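The chain below stands alone and is given in structure tokens; this is the form predicted alone.
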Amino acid sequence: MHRVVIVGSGLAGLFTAFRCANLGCEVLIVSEKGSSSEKAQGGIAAAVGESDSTALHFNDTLQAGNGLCDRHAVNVLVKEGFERVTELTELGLKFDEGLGREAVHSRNRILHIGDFTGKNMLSFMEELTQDIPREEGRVVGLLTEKEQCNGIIFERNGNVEQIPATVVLASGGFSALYSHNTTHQNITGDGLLLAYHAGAELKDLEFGQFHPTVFKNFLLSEALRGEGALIVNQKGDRLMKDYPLKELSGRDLTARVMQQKSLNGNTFFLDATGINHDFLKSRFSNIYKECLNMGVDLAKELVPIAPAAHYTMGGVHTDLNGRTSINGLFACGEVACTGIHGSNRLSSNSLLEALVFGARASNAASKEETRNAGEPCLIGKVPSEETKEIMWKYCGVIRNENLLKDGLSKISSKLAELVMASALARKESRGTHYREDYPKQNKPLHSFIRIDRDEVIFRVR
């Protein structure tokens, strides 16, 4: 029987190990423990409105995107995502009535289970993979030949084995490379290295989401402005008042609006004291409960928040069935990069990619044939404190050529490195990277970086 290991226990992850297990592949989970899924709070959209249609989502993502943006990976994401979804309710998932708001949508259409969608989405997914064998522990390398990979070097309890397979990492970005984030703190671009050290080609590094309404690491769902939450200063006046889409701007420009006005002395609150109190606490029951936690009645008082590291745009570059420059190795969901977010993710986009993504790599990795052989290629060891403090300080939401040389003279981390330099290979401005040494935009280029290259190559696909 073939042999599928699934590096990460994600939606994709799962999702992928669900449907290879349909396949008829022996099929094995690994993974340290969290998920950047489970933390996903607003939900995942889908044109499924009675006055939505595909063409408007896939216009909404081509919009947030920024010029970046694969035209034929978006379609995929669209009109499969909507079979994706119907599939799980079909398999039993159900879904809240009547559908959110979030920022850059021009419609209603985001699917939500209260305000951890995320949450149970992977609880039912666990349900449906409960008889696929899983084991905790870190991933710290792969067995590779002559471009091929052939299985992973596995490290538990302080010991480390072999296991022959063909491979697909699902195993989340590298927003836990950044001191303040929203996911969990094993999420520091394992995968990414992964693929790099056997020399598969890594795609847009230099695109990383900030989220802008984050209190103590902790996100406040876009879903709530969606509802009317505004972000205000110390003063009270709006943040976004003068741009057209106003708090539903996209979050790039939001974070950036917000960390330059930061640097001039503002402080930024969330005021969703507007929003009918029984409503809040019914919709928004999780993040109430934790901001009440945290000290702060979200129905009585602003909430101060600040940008943090959200979600990896770039990633490990693939075609439209997860496969990588690699024979043998297969990547979906965030820690992979076809190019439907360009250079920046429209909200809730990604729990719809794990879906449809992780479905195409299912169909491609399950026709591979295992191998036993190959030397193994390992990534070393995890990113540092010191290192997510100089990516959060010279590689943050406003970058700059000085800034970005001081910290590639500081970092020890190799993922660290290969996004400064990425962002240093930009000169111009887009989407979640922004220069203020080259604020205007550029002819529309990936870049793309290699283990058998010395620097970044940047051309259109």
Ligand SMILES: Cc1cc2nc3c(=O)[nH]c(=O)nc-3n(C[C@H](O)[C@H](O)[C@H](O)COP(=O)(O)OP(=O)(O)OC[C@H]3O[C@@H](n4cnc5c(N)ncnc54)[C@H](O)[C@@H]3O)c2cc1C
The other form holds:
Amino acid sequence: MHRVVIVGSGLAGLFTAFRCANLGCEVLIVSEKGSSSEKAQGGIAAAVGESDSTALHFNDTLQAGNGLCDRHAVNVLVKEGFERVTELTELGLKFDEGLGREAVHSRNRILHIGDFTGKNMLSFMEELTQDIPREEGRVVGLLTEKEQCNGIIFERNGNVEQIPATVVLASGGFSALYSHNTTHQNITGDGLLLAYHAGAELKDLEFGQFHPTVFKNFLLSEALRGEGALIVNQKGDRLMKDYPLKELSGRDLTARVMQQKSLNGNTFFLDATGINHDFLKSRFSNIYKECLNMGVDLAKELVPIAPAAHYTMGGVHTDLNGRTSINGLFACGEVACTGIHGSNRLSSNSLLEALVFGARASNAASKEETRNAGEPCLIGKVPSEETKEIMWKYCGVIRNENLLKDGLSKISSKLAELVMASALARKESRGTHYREDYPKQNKPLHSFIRIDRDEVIFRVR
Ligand SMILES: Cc1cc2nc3c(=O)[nH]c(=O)nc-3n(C[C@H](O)[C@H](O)[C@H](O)COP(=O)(O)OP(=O)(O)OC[C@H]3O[C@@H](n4cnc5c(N)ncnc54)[C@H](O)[C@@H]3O)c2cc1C
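Show the form predicted in complex with the ligand, please, because up to now only the form predicted alone has appeared in this conversation.
First the chain shown before, then all remaining chains and molecules of the complex.
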């Protein structure tokens, strides 16, 4: 039987595994513990509302993405997203009544299950995939042979094992490459490095999203602002009052304005005290409880906030079927760059991405031929705390040439180096990539990087 190994057990990994098993493959999930999926709060975007349409969802995604979205990919996302969400509800997943609102969405379109949608969706997928074998461990390398991937190398309790198979990377982004981040601490971009060392092309690495409302590395969902919460400074002035979408402005703009004003001595807070207290405590029960555990009553007090790394738009370059530039190697979910997010992801589009491109990757991977031989190609140790501090300081929300060059001279982690090199090479400001020395936009081009040249190439595709 055809063997597929899925690297990662977040939403993309489990959905891909479920689909591959249904297509008759022998499936193995190899994963570490912890994911971004389990932390997702706000929900999943789909044009299910009466006044909504996939055309509106398409337009909003393009608007957030700032000129770099691939229109064909976005079309697939919004249309098939609707179908995948319907598929899950038909399988028995139950969302709450009512649709949430988040930044840049022109309609209420966020399906949610309390304020821990990701955790609930994962539990549902865990049940559907309970018969699929799993190994817990870190995938530390791939078996490769002339632009061909033939399997994985994984480490468990100090033992290293090789498994020949078609490989689907569903290993998440690299937000935890930053000291300030909202995700699980193992989300440091291993999948990108695995692909890179195997010779696959990476794309748009300079685009990592910073979320503006983070309290001590704990996310305060944008859905709170969708229900009326405000961002204010120490004097009570609203941060976004002069921008057309106010508190529902894009994450890129909000995080940048906040960071710029912080550098001028301001401190910022989320003010959710205006939301009906009973509603706040039931709709956002998890966030309310977590804040209380950290000493703040969200219903009565302002919560101190600052931006933190949250999501990775760039990633392993794939086509719309999850194919990387290496045969036998597929990628889906946050680790992949299909072009749907452009330079700034629209909120709640990424759980949707996991389903849509997980399904497509499983269709393609299940047809691939498995080979046995291959040379081990390893990624090395997890990034150090020092690397994460350097990334935050030198390649954060606001960038410039001197900072990035200084950062590059200090960094020892390969992926951090590639991200910084990409940020240095993009001499414009677009979406989440803000260069104070190049504040304007150039022609919309993508950046690509691969091992045989190890330099950032900008081109349109
Ligand atoms: C706090 C927070 C809130 C969010 N809220 C939302 C939201 O409301 N709506 C939305 O659409 N998106 C949200 N997102 C983004 C969304 O959760 C993620 O983009 C999405 O879940 C990614 O799914 P994934 O399966 O691709 O990756 P992940 O869920 O991150 O899973 C990656 C998996 O790979 C494993 N892994 C990594 N490296 C290795 C390795 N070397 N070997 C073995 N296993 C490995 C990990 O352990 C994990 O199991 C949020 C993210 C965060 C952090």
